[in-house]
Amino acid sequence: MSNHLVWFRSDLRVLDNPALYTAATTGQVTGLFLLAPQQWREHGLAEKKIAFVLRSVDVLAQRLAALGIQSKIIAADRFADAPRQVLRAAEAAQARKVFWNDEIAINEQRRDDAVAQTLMSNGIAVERHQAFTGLPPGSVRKPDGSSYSVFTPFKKRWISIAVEQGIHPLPAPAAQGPAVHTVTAPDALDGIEKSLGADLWPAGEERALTQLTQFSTAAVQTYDTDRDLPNLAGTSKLSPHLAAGTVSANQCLKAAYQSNGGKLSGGSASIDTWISELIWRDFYNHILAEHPRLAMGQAFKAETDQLPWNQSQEQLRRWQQGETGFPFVDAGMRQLNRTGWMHNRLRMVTAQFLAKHLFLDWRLGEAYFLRQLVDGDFAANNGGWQWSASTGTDAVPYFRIFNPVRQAERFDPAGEFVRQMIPELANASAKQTLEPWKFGGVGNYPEPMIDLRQARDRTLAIWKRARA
């Protein structure tokens, strides 16, 4: 029986493993993951998500030592080391194959056709998979062949394919033999502890697991509702895992799918929301395989970088910090500081408050998120930040501007997610946590920084200017 290799990069799993599975049903497999802390730090990942990421190795480990995999641990600080790091790893294990799971942005793909081309040329056989997104980039296409722009059209070809074809998950590999002494990650990387946020977000495939199912029997019931609601636990909190590997969308899908009476639309309302999420993650990996531009940069309506950005470092600072005096949007930047995790909801009310109240440029924030989110994906920030700043693809109109005092009445109107984040406003009123310059201010929690009429006004002006 063949030896093969098994490079694991954002699919930090045993089960549903597309390229494991196979190479397991095929040969004797070694696993690989190679350290980049460079390379993730040039990417402006958080320190959160590297720590998160090195338990959920951890773990992976264990399972595969468990299966009699052996894996390695190898140190490449840039993904330019990787194609002689898999190489070297190759042939010390004899593998006369090396599989992988893709990955979608543009310098990852650059990277993974380096090590193909520097093991073919070594009489090594690659073999590449798809298993971050539920369809594979490029199977969801219009009757001519071009893809999709526009999610609504996007999802009904999505959810016709995926009934058609069935979602199925694979299962684990069986044992290869024994169990096997398994490896650990480094305790610290490149100055980030590996316990960096595990209080709050316990890592590998088996917590993923639990979590899904918790969610997937109970609170995604209320989802459709309870998701607005910063104050409540209403979302899955997955989205780490997602990004990490540590659980695949198919294997959301298919819980979804399961809890909601075999269906993927026209079940419960909550359980098709939920569902809708799902497909929104790779609607924004599918365009972002489509147009690697926006890896670099780059806006989807290109003619949208002409726009006359507001690069104030002042605004930016205090957006960054929570001092804005818009309490709604202090406690979601001040959620994101603290955990390294942001609601939905207040995602997209920060991301317009910095996009359109302050008109800075939008790039900013999505590379502020990205430093401190735990499960910083790039397609879904880049998605998400273009979508509040009206630059992308199937985005929000550019006259669509919410206003932080009126989204705070509507999801969080007796102040307790404010209260919870801004300890100024600790034992404000449900109406000093909406408006508290309106009642002379409320202990040392900083006045407004803008007026909300006049910055909306001169964002409504600017646009018009540059369409015009």
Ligand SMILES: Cc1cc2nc3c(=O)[nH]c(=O)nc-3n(C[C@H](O)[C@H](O)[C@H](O)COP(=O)(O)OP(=O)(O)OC[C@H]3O[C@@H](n4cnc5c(N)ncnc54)[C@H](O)[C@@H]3O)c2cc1C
Given for the second form:
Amino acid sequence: MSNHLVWFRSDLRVLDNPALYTAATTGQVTGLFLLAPQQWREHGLAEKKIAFVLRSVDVLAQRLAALGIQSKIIAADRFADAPRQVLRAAEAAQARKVFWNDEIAINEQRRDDAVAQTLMSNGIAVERHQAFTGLPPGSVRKPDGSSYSVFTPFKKRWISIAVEQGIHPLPAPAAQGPAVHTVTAPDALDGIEKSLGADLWPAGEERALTQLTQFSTAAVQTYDTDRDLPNLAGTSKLSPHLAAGTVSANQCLKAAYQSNGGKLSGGSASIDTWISELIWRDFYNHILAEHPRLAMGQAFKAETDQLPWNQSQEQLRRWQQGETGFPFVDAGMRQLNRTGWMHNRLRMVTAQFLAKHLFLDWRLGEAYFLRQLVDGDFAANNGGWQWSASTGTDAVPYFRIFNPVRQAERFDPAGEFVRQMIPELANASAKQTLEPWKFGGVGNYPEPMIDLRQARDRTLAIWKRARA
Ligand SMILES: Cc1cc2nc3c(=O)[nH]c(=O)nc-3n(C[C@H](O)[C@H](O)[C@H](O)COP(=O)(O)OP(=O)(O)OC[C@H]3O[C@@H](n4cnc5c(N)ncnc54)[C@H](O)[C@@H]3O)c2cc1C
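Just the form predicted on its own so far, so send over the form predicted in complex with the ligand.
Following is the full complex, with the preceding chain placed first.
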């Protein structure tokens, strides 16, 4: 039996891991994880996300060790070091072949191509798989072979392919021998403590599976009604796990399918909706694979790059700190700053407030989210931002602008979420949490930084001028 190296990245699991499974059925496996703190910082990843990944690597190494698979955790500050480091690890393991599951963004693709070239020129084979999305990028196409840029037809085609193929998550590979000693990631990396956020975000594959089972057998039944109410635990909170790959999209889809009486659509409205959200995740990743320029700061609708986006650092700071004076917006931003996660309804409201009311460059908001989010995922974040700013594929039309007060009336009418997140408003009445300025202000909570109507009219005028 030959020796193989499996290089883990955003697939930190032993279940449903095609690179690991295939390698283990044909050889003796060594696992590899490269820590690239400088590169991660250059990519603007959140410290909480990096800490979550380190904790997930520990759990993965333990699970591999129990299967008799030794792991190596190697520091390779930047992606440019990856070819040399992977080659060294392959040579040390006497591996004849290196396996991995592809990542989708352009820098990761370029890194992988460089690694593949170095390995092959040293006589080591490479086998690449796809495991980040439910269906692989490029596999959902129109009958004429072109790619989709609108979600609804993409989803229809996605479902028809998935129904035809079925969803078959892979089992864990068989043990390769008796358990071996495990390795652990360092307790701190480039000044980031591994324990950062551990109380809120327990990491690793076992935790992801427990959360998936709990959600898909209970709360998913009321997802349709509860998912928009930020004071409820109405969503799965699986996003950090999906981003780090401690659970796969296919494992989630399979669990939903089973709870939905064997259907991907046409079952319970709630489960259908949750499945749709997982397909949105695929959609944005497929779009990114098709249009690598999105990872270079460009708008999907190139003409919107000509809009005179505002760059005010002071306005940006107030938005970032949750001091806009609009409680629903500020509650979302403070949830993000405090926990590293923000409810989806608030992501849309805060993003629209930045890109529409403040007319700040959406890229400033996109980068800030990524720097804070424990679930930061380039494709979903970019897709969500471009949707909100009306610069993206299948985005909200430019003239649709969420009013943060109306949004709060609909989704937090009693002000419970606002009170939880904003200490200055902890004792405010429901009406005060909606429009504190109408009561002459509440405590030391800030005054509104803009007039909503004027800001909306100005933005619409800019868009109309640009379109003319
Ligand atoms: C401006 C903006 C930025 C965003 N940035 C990110 C990000 O960096 N990472 C991220 O994972 N999601 C992002 N989202 C999408 C969404 O807000 C989160 O996936 C969701 O809030 C995560 O919570 P959950 O796991 O409880 O989701 P659930 O409602 O339980 O959904 C299950 C899973 O489906 C996927 N999903 C759900 N909604 C979306 C969506 N609209 N687009 C793509 N995938 C989705 C996620 O993987 C999520 O974990 C963003 C949305 C917006 C509007």
